[in-house]
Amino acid sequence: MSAPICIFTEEQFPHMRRAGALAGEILHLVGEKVRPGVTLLELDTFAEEWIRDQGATPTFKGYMGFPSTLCTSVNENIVHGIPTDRELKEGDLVSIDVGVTVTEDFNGKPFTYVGDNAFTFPCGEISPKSKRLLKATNAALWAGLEVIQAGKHISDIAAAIEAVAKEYRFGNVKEFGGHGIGPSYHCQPFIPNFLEYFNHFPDDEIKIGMVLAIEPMLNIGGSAIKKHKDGWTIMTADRKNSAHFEHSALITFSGVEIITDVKKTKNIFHHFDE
């Protein structure tokens, strides 16, 4: 069960920005190392060392028993993949999800701030279907981000993401979604990527001071999923490729800041043909 909704104060915004920037930076530093022959464990080791060198800690390591710094999910694996000695090969897609925890403010006062983001990286040359999947999932992420503003509702985000999934005719994972971020990492509200959810559950208003992690997961095939025998990895039931993108958004008095978007990723796949 996630913690209640967290509202950060304006004085805390700079610390959330720092956590988000660190998460965004390490995500893309790891992505630069994605190539045929590299192992998932090598990526994980690099990420943990870099995060600790910044005076921060890996959010995921030990969280609910998760053993690693990164979630590394390759091809048909959607989310929560555990890094292993598996070598990446040409044509793979690898979703990398990483959180960074800062445990004190600029004055050394203890508090927990978390940045959380994910990106699906191509390994070498990938298929046209995989290119279209990356473009669509990133577009779904930005569609969700761009409707966020104080006074709107979580359902507005869900509607925007679902519209892109339908436009591209990709499977839209329903069992997992985005979430609020607080000192305990996950907090309410849950942010589904489809509207039907709100036929059964309440629709929270978006408020200043919230940090929302938006994360669509689209599949080339159907929406059905299953859990790997490792107890963590979530994969597509039809074993077709999946992609996962995520940014953390801070709602401030002057607007919405995408605090993890250090590489300006909105149009990063503009060169991919439809």
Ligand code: MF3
Contents of the next structure:
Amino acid sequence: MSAPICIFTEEQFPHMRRAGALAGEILHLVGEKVRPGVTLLELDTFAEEWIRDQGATPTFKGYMGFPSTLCTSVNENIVHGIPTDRELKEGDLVSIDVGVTVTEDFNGKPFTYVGDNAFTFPCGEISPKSKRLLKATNAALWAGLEVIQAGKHISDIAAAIEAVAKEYRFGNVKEFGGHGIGPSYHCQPFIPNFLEYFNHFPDDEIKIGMVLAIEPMLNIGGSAIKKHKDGWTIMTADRKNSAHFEHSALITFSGVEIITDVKKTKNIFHHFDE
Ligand code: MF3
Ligand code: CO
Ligand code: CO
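Could you output the structure for the form predicted together with the ligand, given that the previous block was the form predicted alone?
So here's everything in the complex, that chain up top.
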């Protein structure tokens, strides 16, 4: 890849941690509001106000023209859904993706730090198939995160995620994936969730100072996607349900920190353990 890979210095790590913590916290708070009758716009307004109250900025609002704070992608919608006045109903799968930008004055220089994370929340009681989808996609995310280590390669992450998708026999979205995070938010390297990508593109080494957003998207049906006529929302071509989970990982000298992991969002899976 020709575009540069962004590397943060140790002095910048605390600012990255704050951006990650805020992104993790607001995702958790939005998740608590997911219930039948709530509209996606209500969630978006709440998130934007909360983020601004912390003196931070919603990363996505205005990014490449995206109009909102949250990406809200319900059921067959995979990612990049625009919050509308749609009311949530019992049984919905509600993917919420949120980025938080923190601007710090570092040695007199303004710099931008971003935390990016997503979680697919069940609205009320969901079907057994949907539960299995959430469990698999979350497992794929954690499989990817667990292999991250300085000296390994991006393809190690892709392989770990793809293995989980195959184990569950779910469709694995190919057109989107994880990414480095830098001052302009999305940064090299792109992190595909499948290995075949590396037959065509180079494989980068994981280095200390990188922040990597890992984000598998799995579908109950096939992996094919379609773009909605709103120009943003990505949905499954067969209209079957999809799920999306994401965390941001900071590679430090002493190991990997999942900077968006507030622990709380994980607790929901206690309900799914057989
Ligand atoms: N949050 C997505 C990601 O995780 C990207 C959203 S871009 C937006 O990479 F413009 F739709 F907000
Ligand atoms: Co995201
Ligand atoms: Co991302």
